[in-house]
Structure formats: C-alpha cells, structure tokens
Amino acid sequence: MQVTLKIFRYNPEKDSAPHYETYTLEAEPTDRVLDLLEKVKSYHDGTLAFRRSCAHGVCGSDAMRINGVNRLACKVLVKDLGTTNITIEPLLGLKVVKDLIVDMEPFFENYRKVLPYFINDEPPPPDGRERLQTPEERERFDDTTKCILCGVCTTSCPTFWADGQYFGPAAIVNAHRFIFDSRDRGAQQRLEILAQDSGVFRCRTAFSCTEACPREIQITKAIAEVKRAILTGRLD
C-alpha cells in the first residue's frame, strides 16, 4: 500500500519558520509509523531528526503527535490509524529543537522538583535484608511504578500549554509512586511540593493524560489521590 506522509520540518539553523513536507512511499499495514519514519530517513531525507531508542515502547522516546495524537511511534501501526495520509508533529508544550525534537529539559526539570526516588535515613533491617513490604502494599503504587518518562501525558495535558510552571502529569505520577511506598519517608515533604501553587491543584481533571499514556496508567486517578492526601494528610 501506499502511504503519505506529512511531516513538521523546522531546523533552526536554516528555516526561519517551521513547515511540512510530503513523502509518499511503500508500505505495510502491519509497519509501524517508527519504521515509515526510519525509512524516510533512510531513502528520501537523511536531514529528518526524531528520538528513537528501543523501538518497543520501553524507553519512550519516540513520543510524538501522529494525526493530532500523541502516542509513541514505535507502538503505532499503519493499519490501526485507518488512513493512508499521515501527519507527524513534535509534542506541543515543549520548544522544538529540530523537527520532531523537543526540548525535554523542562519536562525532567519538574520531575527532579518532586524527589523521584527513595527516601529512607532509617538503619537498615538486619543482616542485610531487603525492607520488606505486603502485596497489598506493593499493589497501593503498583500502577504509577509503569512511568517510561516519555512525555506523552503531560504534553497532552491542556493546563502545561496554557501554564509552563505545572508540573504536569508524568510529575505527579512519580510522586505518586514514592508518596504511597511504605518503606519511604519522603512523603509529607513531596506533598508539600505538590501543594504549592504549580502543584496538583493546577489539574483540571481533563483525563488527557489518562487517556494518552502508552502504558496505561490511571493517571488521572492517581492524581486525584495525591489530593486527597494533601487535603486530609492520610495515605490510606
């Protein structure tokens, strides 16, 4: 089958304003938009920029718009976007560096600002043992732990367009993962990161996020629990 492309162009150091440009090519319906992309690349503009890393929806970075969606070109098949013509954009909310390039420095700017990882100055548990922890209380956080930071949800988040200060979704998420962890201590100091005012309280409850992630977390309903547990200080 044949497919057409159209794709954002915009190298700085040449263009002094973003466009597109059309390729049309052979392809399968079982190609992903990952592989249309490599072979635009490869055989028709070998100046076209895109992240691309493990190609299997692991490290999340080939997140990008395709058809006003942002999903992760390598888990995109040509056959479920049910048209030949396809339109790929960098994620909105973020500066292009070259084509479908982003500047992901603000992204991981905010997630630094929510202490993603495992606080805990308590002496470890005897004879070098694990801290160990119930099923129940590994399930409590066991949904947000799926986060592959790739932007997607917080880039499809209307409220990050209008105010670059949020932290966004992907933020939130990875706070959620700590704040409900029993072996961690940092939790009051995370929520009192999230109430400030570019904090949780920015969420408008969109379900943008939830409804883009590529790994399928509730994202939504994770926020909604970080704010009950700013609001009455329990973690239950």
Contents of the next structure:
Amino acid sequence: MQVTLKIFRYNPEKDSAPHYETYTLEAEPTDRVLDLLEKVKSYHDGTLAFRRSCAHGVCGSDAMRINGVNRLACKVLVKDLGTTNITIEPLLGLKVVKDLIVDMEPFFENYRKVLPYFINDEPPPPDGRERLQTPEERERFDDTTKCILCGVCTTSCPTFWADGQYFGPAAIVNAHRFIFDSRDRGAQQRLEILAQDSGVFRCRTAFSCTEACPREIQITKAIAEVKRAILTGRLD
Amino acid sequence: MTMQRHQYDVVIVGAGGAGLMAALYATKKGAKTAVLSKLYPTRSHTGAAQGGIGAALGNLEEDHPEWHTFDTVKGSDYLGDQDAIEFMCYQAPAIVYELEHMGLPFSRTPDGRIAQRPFGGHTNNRTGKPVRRACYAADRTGHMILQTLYQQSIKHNVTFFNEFQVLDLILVNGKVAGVVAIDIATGTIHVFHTKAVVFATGGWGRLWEITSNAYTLTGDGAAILFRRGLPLEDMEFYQFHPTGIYKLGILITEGVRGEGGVLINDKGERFMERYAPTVKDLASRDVVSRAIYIEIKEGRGINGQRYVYLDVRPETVNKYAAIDGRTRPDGSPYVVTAEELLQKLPDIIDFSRTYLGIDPMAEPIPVQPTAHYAMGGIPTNIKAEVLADEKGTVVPGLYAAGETACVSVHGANRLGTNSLLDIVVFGKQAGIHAAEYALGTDFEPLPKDAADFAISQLETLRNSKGSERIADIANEMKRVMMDHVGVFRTEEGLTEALNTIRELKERYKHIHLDDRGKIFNTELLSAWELGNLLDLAEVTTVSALARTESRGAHWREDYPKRDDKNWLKHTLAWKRENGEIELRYKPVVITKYPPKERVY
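Form predicted on its own already given; the form predicted in complex with the partner chain follows:
And the full complex, kicking off with our chain again.
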C-alpha cells in the first residue's frame, strides 16, 4: 500500500520557521510508524531528525504526535491508523530542537522534583535479606512502576500546555510509585511537594494522560489517589 | 571547530545497568564522576530485559550459589572462566538484596519474599530438573533495574551528560588520559580529561537482520578500543535467543517457557523433547535456537515458513505440566489460569497484541531465533580492569563492564538471567576499582591534538563525496551476517561473509550524507556507528572462521564436535597497523569443573 506522510520539519540552522514536508512511500499494513520514519531518513531525506532506540515500546524515546495524538512511533502500526494519510509532529508543550526532537529537560526537571527514589533510612533486616512485602502490598503500586518516562502523558495534558509550572502527570505517577510502596518512608515529603501550587490540584481530570499512555497506566486514578492521600492524610 | 574541556576523576561511558551501577559506586567512593550517554539513561537497553536476574536465594526451593556456578560453567560450554563465574554467582544473592534495599519492586512470594521462576539451563544439580532461580519483577525486570538505578543516581547526585556520543579514547604512555565526545544536540566536541574510564556501552545486535536489540546497540565502546589497538575476546560467540517475534525479532522472554510455555512445530509436536529430554523447553539458548533452525530446515516450520510456535495458552501449559509431573512449591500439581499468566507476563501479551494482533491466551505466538547477546567483547578481569594481551596485562585506568566486556562469565553461551547479574556485579566492581585507582593517581597530561582523530573521523564522513546510502551498506551487512555468521556456520559461508564485509568497508568510504549540519545530526552519527558495526562484523567473522570446532553458540556444520584438545581457549583479536586482524589465544581458567559432555 501507499502512504503519505506529512512531517513537521524545523532545522534551526536553516529555517526561520517550521514547515511541513510530504513524502509518499510504499508501506506494509504491519509497518510501525517508526519504520516509515526510518525509511524516509534512509532513502528520502537523511536530514530528518527523531529519537528512537528499542523500537518496541519500552524505552520511551520516540514519543511524538501522530495524526494529532501523542503516541510512541514504534507502537503504532499503519493499519491501526485507519488512514493512509499520516501527519507526524513533535510533542506539544516542549521546545522543538529539530524536526521531531523536543527538549526533554523541563520534563525530567519536573520528575526530579518529586523525590523519585526510594527513601527508607531504617536498616534492612539483620540477616541482610530482602524487606518483606506481601503480594497485595506489591500490587498496590504495580501500575505506576510501568512508567517509561516517555513524556506522552505530560505533553497531552491541557493544564501542562497552559501552565509551565505544573509538574505534569508523569512526575505524579512516579511519586505515586513510591508513596504507595509499603517499604518506603518518604510519602509525607512527597505529598507536601505535590500539595504545592504546581502539584496535583492543578489536574482537571481531563483524562488525556490516561488515554494517551502507551503503557496503559491508569494515570488519572493514580493522581486521584495522591489527591486523596493529601486530603485525608491516609495511604490506604 | 568549537571545543569544550572538562576534568573528572572517573568518566563512565554508557548509562545502562552496568554504567549506572559503576556511577553509583564511583560517586559514593568520593571520585568526581561523570556519566556520558548517547541516550537519556532510562532509554538504555537494560530496560528491555524481561525475565529475571539469577541468584540462588532459595526462596521457593533448595538452591545454592555452587549450583548456579556449575550451571553457568556448563551453559558456557566450558569456555567461561571458572574463577570469574564463581565470583559472580556467589555475589549474586547479596547484590539482589542490595537492589531490593534500593527499592526495586520485585514480584513477591506469598510469604513476602522475592519471587523466583525457572529459566533455561538453571537446575537443581541433584535432580537435573529446572530450579526457580530467576528473581523477577513481572516480565519487566530489566526495566525495574534500570529505573531503580537511575532513581538512585538522582538521589546521589550523579553527574550526567545526556545525549553525548563518546567517539574516542585517549591513551598516553599506555595509560588512560581522557575521552572525546560530541554533544549531539549542538555538534560541539567535548574533551574529558580523566584518570579512569569505564566503558559500559552494551552490545552490537544491530550486526544482524533479525535482532532483539535496540537501534542504538552498535558496539561503540568495543569498536573504539579495537581501533586504539586493544584486543577483543571471543567475538565468534554471539547468542541467538530462541524466541524473537517472527520477522521483527522483538524478544519474548524465556520466562514464558519458565511459566510453562512450550515450542511447537508444524506437526504439533513439542519438539524440544527430542533435543533435551530432561529439561526440554528450558534447555540452554544455543541448544534451543539450533533445534528451531533444524525443525525449520527439515520442513517442520509452521506452514513451511521460517518460524515455529511458542504456545503459552493455559490449556497447553497445563497439558504439558501434567505430562512433566510439574508441581508447585507446596507439592500440588502445576495448573495455571489465563489471569495468572496475564499478571506474570503482561508485557509479552501487550507485544503480541500490538505487533501481531494476536492474544497469546487464545493463539500461539510465531517465533524465530533473534540476535540477542554478545558473549565476547573487551577482555577484563573480575575487577573489571581491561586487559591488553593474553598475559593479563592491565591497561592502567581503563575498565569495562556489562555486555561490552568479556570477563569471561558467559563463555560460549550465556544463560538467561545472567546478563542482568553480570551488569550489576561487574558494574559495581568497575565503579569501585575505577574510583580507587583514580583517587590514588595523577592525571596524565592531555595531548593538544587529543580530539583530532575523532574530528577527522566525523569530518571525513560528513564531507564524503560518494553516492552510497548508509542504509544500503547496513542492510547488506545485516543480511550476510544473518545468512552466514548466525546460528549455523561453515567455512564457505564465513569466507563469503568476510569478502562481502571487506567490500562493504570499501563502499563505506564512498558514502553520501544529506545532513551536513551540527544540531542533532543523527545521520552523521548513524554513519559513524555503521563504521563500528563493520569493524565488529569483520572481527567476528575472522574469529569464527579460525575456530574449527563447535562450542556453545558457535556452531560449525563442517566441524560439528567440541574439540577441547585444540580449542579449549579464548580467542583474542587485534587490529594491526596495516589493517590486518591478528588472532592469538589464551587458556580458559578451570578451577573445579573439568570439561564434560554437555547434555540437557
């Protein structure tokens, strides 16, 4: 089959403003959009810039807007798009550096603000073995351990677009992963951070993040659980 | 060309599991440390590892580090160095607990301990039956290791230079003096003056057409050292994982077979019974990959095509578990439900749905062997020090860990779960020893022309006046490696491959790049990476051609027997000034386990 790609292009060394370029190429219905980008770069225009690594949805490099929706280019097949006209653009809300590459630093800065690491200064068990955790306690935060920090959720959030101060859903997801881990002792610190102006209460439950997440994390639910923990002071 | 300079005690190249572990330990030891990664750290391929990390915790049944050691020696087809293997397997329980203490969310047993599952080649040494040794976090164990180590790096204020591609290593008087890197976002060259360097740059699966490896696994570290006159060890030993998704190569973890999945041919037979009567589908990867190739070659691929089925439907799992007499830890018969499998293998189910449009609970998964893991690489000792020759001479200040290194703990064939173990055990060693070395020594003076070679490499590519597309050269290389330097090899095929690779190296001198710019010139870097791959393709093929025996993953149809008399030794390959590759050999370290015939 033939597909038409309309790709957002911007090279700061050459272009005064962004523009779109169109490429027509042969594709298989089972091709990933990433395969098409590789084909364009290999045989049509080597200057096209995008990030990619694992090509199967676990590294989070190739988040971009595909027909208006934030996706990982390696997790969307041509046949799933329902059209042969494919528009590919960079994520919204972050500065475009070149073509489909955005500056991810503000995203990671928000992530780092929520203390996204295990906090527990108590000595581990004297036998040196693992801290115990029941399967139910482990299950409590399982969903949010899946996050690959691709940025798809945060850059599909209307509040994040409107307001650069909001931590965004990905940061909250990663705070949730620790807040509800029975072994962790940093919940209070994180909840105080997330109760600030730039924190969870900026979420307007638009569900855009949950719909977009390539790991199918129930992000809005996680945010609601963090909100509830702040309001009730309880972690159940 | 604009250039920036930096000074650090220790520079770590690569931010996967080995690099981050090294960074944590070097930083904690008080060395001023920087991590240079061509990706954001969380994009590293450690995150794609699925099934588990091996450690004889004995949480569900009897197990011992000694058994883990023997299984690894046997898995290596007796080419692994037994002192290094013993060191790794005895470190394993403590390091898994260390990861847990860092917060790693392992799956749990009913009594709250780290959950463990069976994996290929890991056995109860008394009965020969599979043992539950793989510690796992669902089917995203690597993801959780990578995330946890990155989280700890933030906690301990590790310094990162993200999206910096290291291009060259600077040695002065045979000692480390620095590395040269390009900031991908700006095209600026940076020279890092340093006392110690740890290479943790991962593997080179992108040499082959069908691979489980990321686009970025192009063997940069190994190729840089090779060009700088250092040897590469055992490059002919490259693992094909038995179960990659048909045509795509995406990994389907051995954990699927650990949970009871079986391989089925076109006649509906569970063919592994014929190849490994005791452990069947949980034989070593080299054994299973060869079995699949033979089934396909003899016409028993599904519909005569180049794949077989991996069947993990609950009814299939339960049928064969009953035949095998498999039991739960409490002695009850092993019976699974779709719900339980979904919980233990969520990502595998997601991959199957996304890329194949099938539900593995209702349909079998089409699979074929996929290029997966380099057993060979930069020769190191158990302190992760890089070795310059067959006598074990250390290169002062130079360290390597993880897939790019060859300690050798995997020998001729790696067992599943031992790569995640390798990266944390030897990443830690690299960090500790690099920091200790750096804190006890002075900087070597950095030559004025330190960056010249790297710059000339890039400028030659950027300004090349030919018309060859790099994709064409890469595709041809991948095809010939797949056809002739894969699961089965012959002298004829290897010779053909070598000739083709050498032609491709000529064509590579006449490429054309569209992008002459500085900012995110990923075409330029892809071209540079292809140069690395071509060098590694050549040394892999030369090493394979010389080894006239079959051992582990290196299977020569024209020499189908293991030959301990002549070949119980490691290959070392050097690139000499005239471009020729010189091969020399060094003995395998054998401590407790004299080589025996290998049956599963």
